[in-house]
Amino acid sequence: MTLGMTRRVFLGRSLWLSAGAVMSDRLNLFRLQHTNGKRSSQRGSATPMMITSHSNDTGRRALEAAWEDLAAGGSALDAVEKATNIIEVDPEDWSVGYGGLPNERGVVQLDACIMDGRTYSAGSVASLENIKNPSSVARLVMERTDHVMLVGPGALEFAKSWGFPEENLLTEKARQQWLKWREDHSARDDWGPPDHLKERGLSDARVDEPAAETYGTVNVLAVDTNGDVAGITSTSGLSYKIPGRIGDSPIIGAGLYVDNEVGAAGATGRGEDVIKSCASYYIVMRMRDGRTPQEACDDALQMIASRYRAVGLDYLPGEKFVAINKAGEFGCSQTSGARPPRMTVTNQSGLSVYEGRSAFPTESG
């Protein structure tokens, strides 16, 4: 096992295993705070701090596992990698890493990027197969090459050269969802029961509900005690995508951007529109202009909507943006929805679930 493998991958996997055994009881010690997204609710949050776009149990465990080191003076870069590794190996998460939903051929292809504000360095991988922790491979691209992005077979060869083992990333649950999608996505192909049985309702059809679909992602952003900022975005991408499709997640400025003088932003959702708008870069530049993280996330969604209105379209792609600044403020916005978006935050006040805003809220029910 190489030093790179020991320090990055083995540590991340060991933390995930131990976190699952001991962290669930400790989570009850933290207070969950639900706020309304107003600027005043963010003030008073001191650094160090860390956020993730995930608000589920795994997201909370990931932040808890990384927080001890961050609070003790550890680097933001190490913290975001440590937390992301835990999320990437969660088999129940269909949007990230191991267990992610596959492309249309049933193959899981992962994308990830990392950016270090302290050094103005970045690395990413795209269409990476058979490696559980793409964010750690992206960090090696950043630190051990003079490139920013490696893709496909080249990214896999690079990962293997650093000791990352090839593993099947398609869990049985994800495979069953892919099989449902394959049988159900078209009435004109030959997948599914024979037509003479299907049309009469006599088939013993295995598909009783639509297959799960996702274009989710995870963002992890942090500021450390030195005031340095870092971030990671990692994903398995759009479910059942065309093989080789790359979204915003491995693209610096789209799925992630970090400025050590300002803060960081990350995106989840439909990657094509995040790429076209350079949304994470836009959010950070809005914060540079004096906007709070919450206001800057709102601004980005309004900007995307305005681009479609300019060409005569009333179209709102599904997006969710998260952001932090060096003052310890944070924000979270989504395009629309009856419920506000949520993310997990940890700082000196403890661990909390933060509710942001919908730029174009819809009625519930």
Contents of the next structure:
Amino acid sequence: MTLGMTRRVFLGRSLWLSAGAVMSDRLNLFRLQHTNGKRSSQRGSATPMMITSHSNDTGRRALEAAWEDLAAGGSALDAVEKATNIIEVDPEDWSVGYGGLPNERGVVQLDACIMDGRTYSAGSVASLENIKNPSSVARLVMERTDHVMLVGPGALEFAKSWGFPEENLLTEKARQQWLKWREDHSARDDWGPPDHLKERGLSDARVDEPAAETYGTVNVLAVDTNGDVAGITSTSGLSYKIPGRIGDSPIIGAGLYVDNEVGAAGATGRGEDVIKSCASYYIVMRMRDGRTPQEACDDALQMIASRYRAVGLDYLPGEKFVAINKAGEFGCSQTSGARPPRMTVTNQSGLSVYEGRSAFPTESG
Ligand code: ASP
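Could you present the same protein in the form predicted in complex with aspartic acid, rather than the form predicted alone shown above?
Everything in the complex follows now, all chains and molecules, and the chain you saw is the first one.
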């Protein structure tokens, strides 16, 4: 018996067995909505809000575009996708989608995930090449398959089957940075001009300015007028990564987590540490325990630092966390830095840039 048949047979049986349960669940839901006046009057009356970890012009444009729909009663899920798509196609953004910095072989590999609190569903793609809007592919994984995560060639084939065009994601600007990185990152390989010219200053060795390197990703989180919560995280990942390396961004619980009763959280920064600490899940659970989004983000940074201290290491990975709750509160923390971390917020008071907290502030940098 094939796996598919097993699943179908199992589904067939469980459908029969659970038909009664489903009917009574539907009945209960109906009763809840129609006999519990408080609950039904809450639908459509929550205060919508939306944030992105980006504080640049594109982040602002993205929120403005999606806010119109959200404020008019559109779903949080549609709003986060709309905003993220705008950021993903920005060619100037080296950390997300089209124009993202490539891996060490010059290939742009994208990671993204989406989570819908209303239905407790999630979808994700990783190491996806040639597709500009990985978050929309992640949404289709969530809505049109019984899986959560598709990777590499499988993710690409899936995207193409839904009509996404294959496109070159490596902009000329990003390619120039990659060429520079390849020549400059080590004096112990053979990339770059010949030694006899380099050592006498007779070459055009590009030692003036180091190649751009990024940690950078975008998180977009929203609550809609029904009080439903959704989120997306999308990234080109660590610049010049080893081909196939996957960070935290497409991993539910690490780069993103949504809980429809509580709120949502997202991460950017060194993905390896976000994966080990399940940071977004941790932040949402802290909020579930009553912490504000700001306190919960701070807690996650302290938790990561304490894990290293516990094994005798004074190590502080560069991370930034953002979070929202259903009461309309938001927060943002980063590990260290002279300036506080920023994110863009839009709610019924308008659009603003919020400055969060550095957990271990430094004097300069
Ligand atoms: N977290 C992303 C990753 O590790 C990169 C980043 O946010 O800078 O892939």
